[in-house]
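The chain below stands alone and is given as structure tokens, in the form predicted alone.
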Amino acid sequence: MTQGKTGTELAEPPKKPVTVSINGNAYRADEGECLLTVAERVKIPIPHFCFEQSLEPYGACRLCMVGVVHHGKTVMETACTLRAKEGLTVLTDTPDIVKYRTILFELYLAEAPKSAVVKEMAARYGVTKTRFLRRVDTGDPLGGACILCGLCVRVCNEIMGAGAINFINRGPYTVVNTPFTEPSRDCYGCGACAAVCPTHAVSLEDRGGERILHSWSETKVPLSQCVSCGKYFAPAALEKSVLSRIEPPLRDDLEGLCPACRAKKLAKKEILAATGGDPGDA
């Protein structure tokens, strides 16, 4: 018979501590640990659209570029794929990576005219004009802001499972939408897509008992309503797929109710049930 592990066994193991240099300065850091989290932690500011704590790291905006010295020689890689490791020097700001990023930032300003917040970010580096030009498009659904990272293809992909955008058309002509450029059926009306959206290109709406992503061509996802404030709180199938994984199940009398509703029906039960009343009352 197999006996279950113990707390001790499945903890996990501590993590090595190292040394690494940034700029010439020495800084702590957990053995494997992502530099650009590192950087961050030591106010050094490396500019950065698509890292996303909840996702792997995948270097898809290049803007997170760093220099890595290596026996003299340095070699440019991006901050959110390194990791940190016993020795490690990287150089934040040398002449051929300002060099780079100006370029990138000019190919943002490009790619997202419309976008507050690729401008205030290159501005802060200096960068306020680009020569590369680019028609704006009044009719985008994402309102000219969309830089590609792929951040909400990803998030709605690998941790909803929906799949219910993706990347359309090639090269210049790539833009994110649902398939065919028509309503999704597969949508969850989650809104982790822009709550991940680095440029904030991502627009939805809840009207009625309805969620409107305008960006994902006007797809319109049900939501529920609580029976008991009458609110509308949450996207019908978003729910009924958290409801299905829970255990233990949702109490039957908690079924139906919104997170406020049910957060005042749980603390009356508690207080009548510490004041000596009848819990069932609550």
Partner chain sequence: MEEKTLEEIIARYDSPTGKVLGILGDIQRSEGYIPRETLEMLSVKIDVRISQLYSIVTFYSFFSLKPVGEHVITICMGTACHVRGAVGVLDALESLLDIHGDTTEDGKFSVTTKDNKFTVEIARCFGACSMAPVLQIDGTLYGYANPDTLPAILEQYGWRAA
The other form holds:
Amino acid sequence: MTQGKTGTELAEPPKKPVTVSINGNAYRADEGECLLTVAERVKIPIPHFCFEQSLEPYGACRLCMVGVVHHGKTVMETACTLRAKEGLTVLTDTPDIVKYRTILFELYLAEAPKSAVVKEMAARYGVTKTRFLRRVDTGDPLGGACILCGLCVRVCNEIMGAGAINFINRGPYTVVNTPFTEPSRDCYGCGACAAVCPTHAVSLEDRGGERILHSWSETKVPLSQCVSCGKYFAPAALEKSVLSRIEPPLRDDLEGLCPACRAKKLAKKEILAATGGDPGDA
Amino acid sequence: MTGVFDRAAGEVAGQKKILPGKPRIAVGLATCGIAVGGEKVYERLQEIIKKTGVDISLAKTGCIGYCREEPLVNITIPGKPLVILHKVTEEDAEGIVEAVKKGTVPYKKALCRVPSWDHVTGTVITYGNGFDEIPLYADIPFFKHQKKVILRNAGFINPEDIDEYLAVGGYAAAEQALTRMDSETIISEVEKSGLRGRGGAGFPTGMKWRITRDAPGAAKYIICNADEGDPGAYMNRNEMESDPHMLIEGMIIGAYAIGAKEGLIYIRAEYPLAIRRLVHAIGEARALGLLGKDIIGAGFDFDIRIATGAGAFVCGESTALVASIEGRTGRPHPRPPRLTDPGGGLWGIPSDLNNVETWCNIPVIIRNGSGWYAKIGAEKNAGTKVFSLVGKVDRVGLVEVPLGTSLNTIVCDIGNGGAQGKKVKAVQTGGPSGGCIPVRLFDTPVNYESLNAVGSIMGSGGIVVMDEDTDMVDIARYFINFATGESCGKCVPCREGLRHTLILLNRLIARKGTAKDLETLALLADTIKNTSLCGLGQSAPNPVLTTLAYFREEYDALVKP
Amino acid sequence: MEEKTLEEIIARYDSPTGKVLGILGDIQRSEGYIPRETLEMLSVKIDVRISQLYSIVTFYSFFSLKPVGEHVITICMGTACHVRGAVGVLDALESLLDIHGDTTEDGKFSVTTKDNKFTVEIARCFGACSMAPVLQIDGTLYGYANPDTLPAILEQYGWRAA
Ligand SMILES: Cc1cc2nc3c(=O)[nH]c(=O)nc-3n(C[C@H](O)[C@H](O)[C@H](O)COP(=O)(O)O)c2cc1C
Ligand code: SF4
Ligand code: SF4
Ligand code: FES
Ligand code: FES
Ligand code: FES
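Next up, can you give the form predicted in complex with the partner chain of this protein, since the form predicted alone came first?
The next block holds the full complex; its first chain is the one shown before.
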């Protein structure tokens, strides 16, 4: 892994309050805070696809462009990579931004013609048609809805540490999938990719004792069955990796239980401990 | 390890090789010379010399850059001028050896003579006089308007022999810097020289060095960008193949000034010969104590590694380049952090990235002084620049001129206009990131600002000439097709925008386009330029924008009425 | 590729700097392509996820996952070669070798003849632009290529006119 590429961490420690101006109104922010976060907090809409609080800004979707006013000149920058500082002045809807945003939305409408999310978001900014040729995707595992924001890849690699999926090819040929477009052995089946996907492009389903990740070359991951109630509750590999982070005595107690039964068992244990009973026969 | 570096000893040994006191035949063997049979000429000469047992020293040199006349062979007969033979074939080998045996040269093959050569860093090699019927180097139109500073040794010395580099003043600058100058003096010399980055954007080199040196943390990297991704540009290849030690010397000085212990050359895989010569040169430099521990006895440790690319134009971009070296795909990330920032460089360490030719400028600046250097070139554009003049031009080749020289001088005086007597119509500078400049703007001086003003860029120095037969819309399509294939695919304007630009251009060329398509084309190009994440997307529309501006009639002619 | 050979290649790289691309480049040069088993073996040996290696191999045009023919012909499609007629050379080559190339879905251009004798690929620039158009066969560069000189060059590699 690369070391030290963590702009947020570096900017973090001194949380000095500053005032930034967005569309002519003043707002409080922490120095170094991501401008897109500030805007979201104060409910100023800035469209975006590739930003996720827990990951470094990625700067790929280009939708979050704002105009930064500096010495009377306005320069475009992406809000996700902008850091709040005293006197920062930005405009979210300059004529240039409207012009470029329209084209970007049209490009997205052509790239992911099946995505309802893209359609809705574009419509909110007045873009309902595209003058560009739509992609015809026959049998696209992401259902013609992927806009290559990279969030699934980054969550899978950087947060889950599974590294099951990645980008394949480059330029307009880029897709996301498993290597050799074959079922992955590294996939935990955690579904974080599907949860993070802004366009709901990732398709998966739990069927029988398995989770099937349709979008990822039909990767199948076995689910654990609860030893107490018999329900399938989580991908086995994921359960193992979660349990490995828990202290051994407790781990032995919880192994094989679904979250509901776990809670019951823990509650029982606490009651018994409080009343001085013997937990052994739980 | 050998003892303390002894420049003088190497210098003497090298001079004996350049002027061996007996005839020397040197064959130009850079990739270009090899591609047109130079190696066969060399082998044939070797065979004949061995068979006949004549006392002739046979050597390899790099390339003097007059590509049209390759293969080139230099002959040095003691006391006589060095004679450059051109368009030499295997069949000529016999005749050459015969002539040399008699103390002369095959006149019919002679291009020009060089009575003495100024290697700029303080050494002038005097060959001799005679052969008056052969034109002088300085009278050859291709050479007459050039000023050789970076290419001062190219084609004269053997790039695989460090002694020959030492013989022409090599490593004197490194010795001077490491033993008699401190970091501050060196950086301020580079700043005062006015040197700007030769990789495209023209960022002041001294300032970049200073920023890297002053960045937090003791560890620093220096990196040489030898990706030379612009198709049609090959000056960096020739610089590395013909004079690899000049680059290494520049990097040693830079490392010392910036405080880097490790340097890296990121070179494209398409340049196997340049890689071999660099590896060999690095080995030679280590053996003489110029790389490794305690360089030149100055108590400074530094070494150079080579990392190879794998065919991706975007990896010339700084953040993609670092990703590639770290073993990832070359997808750029937003800056800051820049390479010079903590967290932004190689393995997160502040790094200084400079182009091959930028590094090559360093020894001469240190040796001759910033004042000397600053006088070459034009206002805010000091020094010379090497251009590769290719395409439909009569005299193709590598051309080195002071910055500020006009396109006219380069294309018409040096290049002699269009090939086969055709009329020149435009040039493309800066490769896929640059723009097409029409012939009516050929009095534009070639400097960073003027090229930007006409919608193009300096880039790394590729100049591709187009003649009256060239279809400019096809050229725009060519570049967009290239950029689409080279886009990393991270951001939508570049990934999707270029693809649709290509679709629109294809539709126009198929005569199915409308005036509305032309409008969309212009708007799309504008969007890509202004919203893309990295320099690739930001500059990829330039060929479309400039051809639209200067050759609009060719687009209009394709549109259905 | 034999495990031992791969280990030898890996041993050439003593620093992580430039290692992954360096190793993949060596495999590509030695085998003419990157065999799947080798890639999987490499993933284990250098502890880099297979998904990342696969991503790299499909990103860079120098790498190929498909075996190539006996001789690899690479045509330069750089600017200098383009304006000097590289497209015509490619067309002629396609008709001489009876192949029909198009960019494939991974965005790379690579076509192999039916008898597996030649693979035709495309490059961006060899830096020999002055001799445009340029083509390369098994590492040897040929300058000033044109449809008329092609047959003679190909014959050196065992090609015969039908
Ligand atoms: C798409 C792209 C390709 C580039 N290719 C090269 C290249 O091949 N060689 C190079 O020196 N710089 C290239 N650059 C510029 C480098 O990013 C960087 O600015 C340069 O190497 C800095 O060196 P300099 O200051 O000496 O010019 C490229 C930039 C972009 C955006
Ligand atoms: S599948 Fe979803 S999360 Fe993954 S890249 Fe595509 S749009 Fe982004
Ligand atoms: S501009 Fe093109 S090459 Fe650069 S990050 Fe965007 S997609 Fe990648
Ligand atoms: S959220 Fe800023 S570029 Fe995507
Ligand atoms: S002939 Fe060597 S660089 Fe042109
Ligand atoms: S453009 Fe073909 S070799 Fe450079």
